[in-house]
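Below sits a lone chain in structure tokens, taken as the form predicted on its own.
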Amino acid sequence: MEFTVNQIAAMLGGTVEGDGQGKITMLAKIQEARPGHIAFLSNPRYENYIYNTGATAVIVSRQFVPRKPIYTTLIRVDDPYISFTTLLEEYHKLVSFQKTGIEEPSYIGSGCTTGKNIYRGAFSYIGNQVMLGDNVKIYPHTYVGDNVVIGNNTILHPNVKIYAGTRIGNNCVIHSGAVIGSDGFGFAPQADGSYKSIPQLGNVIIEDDVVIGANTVIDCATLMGDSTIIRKGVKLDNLIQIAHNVEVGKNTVIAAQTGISGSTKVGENNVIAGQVGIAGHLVIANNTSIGAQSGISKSIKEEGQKILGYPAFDIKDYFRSYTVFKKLPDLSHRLKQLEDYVYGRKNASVAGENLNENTHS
């Protein structure tokens, strides 16, 4: 794929300084770029690279003032980092949505409806009564169960498993190995000590613009008519477990190896770091930030909190507590010295009193 500098500038709403007809075929780091590449400069620490970069064009801030002559073409924008991210997104879309058509062998059941520019990879399986929107891409070895609905411009990468009844919105990306709609962890203890499985009859709803990382699992709701819900704009990392009847609010981001137990409601615009454990039937308020490896055992009702630890509490209090925690060995040693001194004096005093009594007697 090839674009001119002018075309890229128009896409980003930028202005060109230099050769607008230069041809761009690849995105690159400013320190590694060669002719035909486009890079960006956002961090001032990398400014020296712009004076000798091999890039055909570099995206810079409108306020950037060079200290030396520049021999590459500049595209001036409001925010170079955001603009380069936009460019990456557009490039990714072009690459991701190139594939069309049906590879064999593949299977599609009865009563299905498909939109335009569909791609179905080899060994993919589509169940009955499935609805696929325009430009949906289903890569090889992917399973889509009965009565699934998938919106426009959604990509299912290889080996994704979508259980029956799942609803997926527009512009979603689900990465390899993800499992959507599997049974929740529901088992009833029996009198003899065994466990009986509780049927899981609900579904999963994934709204628009959601990204789900590799090997992440989202369980279906327990009762028919109920749903586990991932709201619009949520971004899930790899290896995340979301249990039955959980709801994750819009624009929340969750890092790898986090687990959310059943029926918990996570608010909007939350940031949840890696290896966080959240107990069941809790409510996490909007705009909450939870640090890595935290354990959440009770609801967070106040918005905008930053918490850390196990059990988690306010991050400022956590770091103050940790400062004391690091000193515990020294404090313990000093306490022992103090005890030895106090008890030593006391014992010496008692011994002296006993000596005096014996002398007087």
Given for the second form:
Amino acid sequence: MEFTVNQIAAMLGGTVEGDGQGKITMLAKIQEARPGHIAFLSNPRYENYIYNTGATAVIVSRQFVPRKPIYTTLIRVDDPYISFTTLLEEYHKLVSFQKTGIEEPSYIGSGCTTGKNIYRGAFSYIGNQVMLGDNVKIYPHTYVGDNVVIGNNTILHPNVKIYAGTRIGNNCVIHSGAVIGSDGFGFAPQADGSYKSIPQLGNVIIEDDVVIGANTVIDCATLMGDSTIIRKGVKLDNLIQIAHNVEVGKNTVIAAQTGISGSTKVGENNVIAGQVGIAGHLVIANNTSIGAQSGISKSIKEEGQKILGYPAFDIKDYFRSYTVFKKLPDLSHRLKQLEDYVYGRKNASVAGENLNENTHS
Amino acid sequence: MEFTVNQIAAMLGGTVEGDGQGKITMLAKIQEARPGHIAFLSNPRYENYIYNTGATAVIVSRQFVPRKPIYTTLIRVDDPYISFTTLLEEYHKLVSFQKTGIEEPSYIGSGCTTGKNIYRGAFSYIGNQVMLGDNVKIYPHTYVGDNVVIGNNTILHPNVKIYAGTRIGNNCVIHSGAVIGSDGFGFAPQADGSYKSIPQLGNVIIEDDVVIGANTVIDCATLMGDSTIIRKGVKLDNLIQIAHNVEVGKNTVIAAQTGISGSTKVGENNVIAGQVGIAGHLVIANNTSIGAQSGISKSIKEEGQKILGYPAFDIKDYFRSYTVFKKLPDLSHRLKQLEDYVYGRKNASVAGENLNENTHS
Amino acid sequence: MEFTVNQIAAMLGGTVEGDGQGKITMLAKIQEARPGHIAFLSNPRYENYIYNTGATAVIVSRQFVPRKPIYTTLIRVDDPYISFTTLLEEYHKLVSFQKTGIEEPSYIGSGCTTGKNIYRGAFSYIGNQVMLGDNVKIYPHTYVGDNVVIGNNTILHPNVKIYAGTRIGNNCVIHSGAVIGSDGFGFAPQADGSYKSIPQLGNVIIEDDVVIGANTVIDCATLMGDSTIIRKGVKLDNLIQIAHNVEVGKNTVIAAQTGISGSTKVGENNVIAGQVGIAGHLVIANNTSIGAQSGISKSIKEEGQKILGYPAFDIKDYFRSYTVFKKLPDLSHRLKQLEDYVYGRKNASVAGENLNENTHS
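Could I have the structure of this protein in the form predicted together with another copy of the chain, to go alongside the form predicted on its own above?
All chains and molecules follow, beginning with the one already shown.
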């Protein structure tokens, strides 16, 4: 990208002081900016940097009064931080969506329909009867199986694998190595101790505004007509396992390496930390917060709980129990002493009758 | 696929009532079936659906007597559920094995031998001296290194990576993103605190009827001539780590995100839940059942145990201990009260002699 | 590879007894060696194998005196084990670096510079303005985004994904399926319960001599100019999650399936076992050893600690507490008995005043 200072000021509704023709190619922190960069000054602690910054332009507040000479161009706005954030987002969109056209060799099957402004990277593979919306970006090495539908503005990073029959909404981002629609893990035990695979014939539905992290796996549903469903606005981190027939509710956020077993329904607006394991066939209420590495073995019925542990229970109670756990050797020792004191000195025969001494620590 | 009702009835040994020329393209649940679909009725609770189903045909019991007019074609069989399952399996085979031939561009090295009815997807890569059996399906973006041998009817889904020298049996299914034969994690510590890589020269052997989940990793053995071995009938879920020189015994099933460290031998017919960690150089007996998120730090010698915990022990004992763990603050409080009562009121001087009060909670 | 016995002896500074023209194509254990193989004899327990080995040559000590006739060629050296290890390493280098040249079809963008002796496998993708050092090996299906820099002798195995802007040093090995530079997991909560993605504009820096395991993910830093950094000599196993802005110190080794949350700084020479979870914004001191499956929720300030648990504390203390944990039902029972004995028989009214009997187990 390349913009003039004037163009950026216009975008932000700001006013320029200095050379409006300067060329901007990148955003940077004020302490690291070099020619061609634009930075911002919001926190007064960083003010000194503005007097010798290499930046071609700096976004400042309309109220900013320099205490020394300034050699960079200023763009004055109402809130420099918000303006810079806006630029970051615009920059990110530009970078994300700048790829366009078809690199060769790439593969596309028969009966596909594709929207406007598509990117299909080299070595990308699109099967038969696939529908791609406008601005869909299919990076190199990405595989899209037969009968897949992908909405507008969705980005599949390099080497995403979408199995046949998957449906993906608008404005989704799927990162490298993610696998969507692989077979659920279902096997019927046989009399001889072996297992027979149960055919997995359902699909995966991913609604709008979903982000899926690198190397995360989402299995398809078992039965034809059923779906594993990731609802609108869900954000999944890297290396997550979502098993067959799971449903993850709207705006739920899940951190890396968490696993959800088959047929579990996770509610809306959950916040699930990393390395959590959730057993199968459970229902997790809305607004549940689950601490890292927790194991969830029962449904959570009451909304708004914060839980931790293995199996998980109330997070404050967990920490109270864990505080005592750390002192268990002392506790055990004190109990023994008390027993000796009470039984041994006062009434040894009663202790002998009641307790099996061999099990004492 | 497209079959007539008559063809399907013949396949199932059933008799047709209605239009035997109807075309079937898909299987569906009776409550969701539309024209072109075939469904089944087994559970009487679903009987009402048959009277207004959109299905082109429904599989019913020979004994079924309709209570209302029926507008769909019937196929009468001995057991509708078993017949439908048979159809599901046939359908799955058809879908799995329907791909055939060579899509271009694809790459194959020198000295390879390939069986009948092979599929090599676009952008698939086959190295040198590779042997592929009959009906092997290599999906797009899959990599098969030099000197790999793959048996009959084995399916490698898109983007599987098989390192050089791996051997894979018959009837295996390997899902997207799985890596077979990557270097084991072996490093020799040096005097300066750095590590030197130990060359990993062994391979991986996968026997018949093995299923390997998406993004699962199986490392090669360390020494030339040694192998990491996955025995016949093993089923591995997604995102599993199998380290160098591990052996997983016949018909063992392992759920997602479990990790097995180097040189451990897992017995036959184990059932290992998700997110379990097993340390290196252990032996796990046959028929062991390991609960989710358990940590296994010692060999399991006795067969048929069910264990849980970190480190794991008998699952019932774990839950008994955990029940008390949840009440530890109360237990600790009660012990303190008892100490105060016994020592403080009856014989404070003795308590003072015996106990270090500073360590009390 | 193919060498004569004489060539190998020269490489090892050894002397040949027998046919120096024998052709060697592989290394093997003495008990498994066949013609064309070279083996070694160091441990006297294996001496019997040398009298009927199929090996073309065996490396032995200069002091070795056969007790029976020998039919293989001997190479005498000072230390057979070290000589064999040297051969293993040389062999591994030969195998790793033997691939050279460009297989077609492959893709390379504009403005790239590439060193000597490069390998670019079929279906590999190199973006624009990429710099590759000497002896870089890019295996099939590997993706290297725009503006990436890769040092000398670095190997990217099949299907590695390097996002734009990543910098990788010399002598690194990255295994299949690893993703370097994917977006950090950063989302700003909105008033309606949804989340807005925070653009992730930083990059990843990987220094020299780093090994990265299969399907491991390293996210980029959040801000432009910031980096997620993997220092010199770090070894990462498979399926590891390294979040945005993390720094992993020199020569630290991390086992499989461990996850490190955003902005945490891990010190030098740490040894971190498998399935560990480390929370965000922590600092872990040098020479820390963290046991498998531990959860780290606070910074570790003191160097050289060995810790375990969830949350983790001193490993010996953890095991002492866990020993008591296993006996908690007994402990709880004994406390109840003691209470009954003390309060019930001696002074029931006092117990009644002090304790809520309903909370007893």
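Throughout, rigid core stands for the largest set of C-alpha atoms superposing within 1.5 Å between the two forms. Residue numbers count along the first chain shown, from 1. Remember, it's a predicted structure, so these values are computed and weren't measured experimentally.
Q: Splitting the movement between these two forms into two rigid parts, and assigning each C-alpha by whichever superposition fits it better, I want to check if R45 and Q190 land together.
A: Different rigid parts.
Q: When C-alpha atoms are superposed, by how many degrees is the smaller rigid part rotated relative to the larger between these two forms?
A: Domain rotation angle comes out at 22 degrees.
Q: Quick one: CA shift at A28 between these two forms, core fit, Å?
A: Between its two positions, the C-alpha of A28 lies 3.3 Å apart after core fitting.
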